[in-house]
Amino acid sequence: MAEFQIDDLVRALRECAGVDESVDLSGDILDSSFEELGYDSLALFNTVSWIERERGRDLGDDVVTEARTPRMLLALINKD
């Protein structure tokens, strides 16, 4: 399966949790915290659930608490 990229993650965030108009998701956000980007744990939970359905893969319950930044979440999604 193709690697999940930042553009895929931004699309998932927009579809599942919306976008805070004060945040530019088109910039370099890889190391920004999800909190800085305006996403709380519920938004991340919804996004991770969407990614699991799209990828047909269980990412585990800890992903939402472990991944503090988009880079960390992408690493967990693309692991193995």
The other form holds:
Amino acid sequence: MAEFQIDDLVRALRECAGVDESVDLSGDILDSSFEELGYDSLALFNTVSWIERERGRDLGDDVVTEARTPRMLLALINKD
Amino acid sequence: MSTVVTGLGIVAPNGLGVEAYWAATLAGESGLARIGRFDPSGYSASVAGEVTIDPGEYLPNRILPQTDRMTRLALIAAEEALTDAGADPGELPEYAAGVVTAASAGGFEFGQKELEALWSRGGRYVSAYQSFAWFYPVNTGQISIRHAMRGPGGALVAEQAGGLDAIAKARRHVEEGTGLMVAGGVDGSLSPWSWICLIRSGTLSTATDPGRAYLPFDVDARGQVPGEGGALLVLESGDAARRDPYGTLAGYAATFDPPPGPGVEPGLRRAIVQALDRARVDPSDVDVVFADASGVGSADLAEARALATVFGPRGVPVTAPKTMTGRLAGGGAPLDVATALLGMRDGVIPPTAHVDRPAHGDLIDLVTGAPRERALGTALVVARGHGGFNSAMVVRRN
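Now that we've seen the form predicted alone, could you pull up the form predicted in complex with its partner chain?
What follows is the whole complex; the chain from before opens it.
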């Protein structure tokens, strides 16, 4: 399966949780915390569910608390 | 110590924002129309009071995926009310401001969308936001979060009467020392699922002409027309108000109907008498009544009788501007309170639209046709909720 990229994640966040007007998701956000980007745990939970459906793969409930930045979340999604 | 109203926010089918709504209401412009949100053909009722704006143009994007339509409309009204009061709760001490709203059905439209996802695609497709977006107190919660109002919070569910109950509960919090409360209701759920539930109540008008569908106190009364929207008020203590208030919440009472039977009087008159009593207002001092205006003939008659008993036959002007918005469930009575305050400000009683053949002219003096200019010092707002709720509130000009 194709690697899940930052653009895919931004698309998912936009769709599932919306975007904070004060945040530029097109910038370098890989190492920003989701909190800084305006996303709480429920927003992330909703986004992860969407990604799980898209990828047909269960990521487990802990992913929401473990992945504190987009880079960490992408690593977990793309892990074999 | 008095509790005063220092801010108003209105979202109504015939106008977005206080002044647009007020201008439309005085001009007799109705927001009732054939439902456009979904195709109502195939349902027995097809007319409603829809708010036609796109809330997304008024709210932060992050709010949208987690809110039902009625919550979005409530957030728009709350922002207007706080701005109108010149208040920024974020600058107040942490627990100095709170929110009480009325609800009737919660976020039905959001819930329907998620049920569709559940049954057509599976549980994994249900939004995590379903956990609260449908919930009755969700408007209170979202307003509280958005404006950093961590003081007393609550939600009242008593259909149309709940709107007054919510304002009264917020008033108690102000009396007990909370500096500022946002109170009232913005309600409504115009989705196929909720439409079916409303139709099952047996009270909906089946008329297809929007100008002839909701005719309370008319010989052709044939039921009610639901709508969406309402009003939120900012309440503060009279001695600490940050601006010249619209008016004072002078008295309130709520009663419950006894089981119906021959010779059993409903609880509406008791609610009115108690509210006047608590406001220390004589019936002869009331300048206008904003009626519940059911639109169901028997309920209209019961209300006309209660008003005639308290005020004497044709003893006070009675009006129902909700003929231009439809019945807004938890949002209806707060909108009536706001409308009463605007009427006091401008010295005018807005008309009851569409009604041209009053059925109870011997009992009540219904204001129809055009606005009636008159200095207003004291107004009574009456609301009844499906299932036996009655509430009455007296507001006075400052």
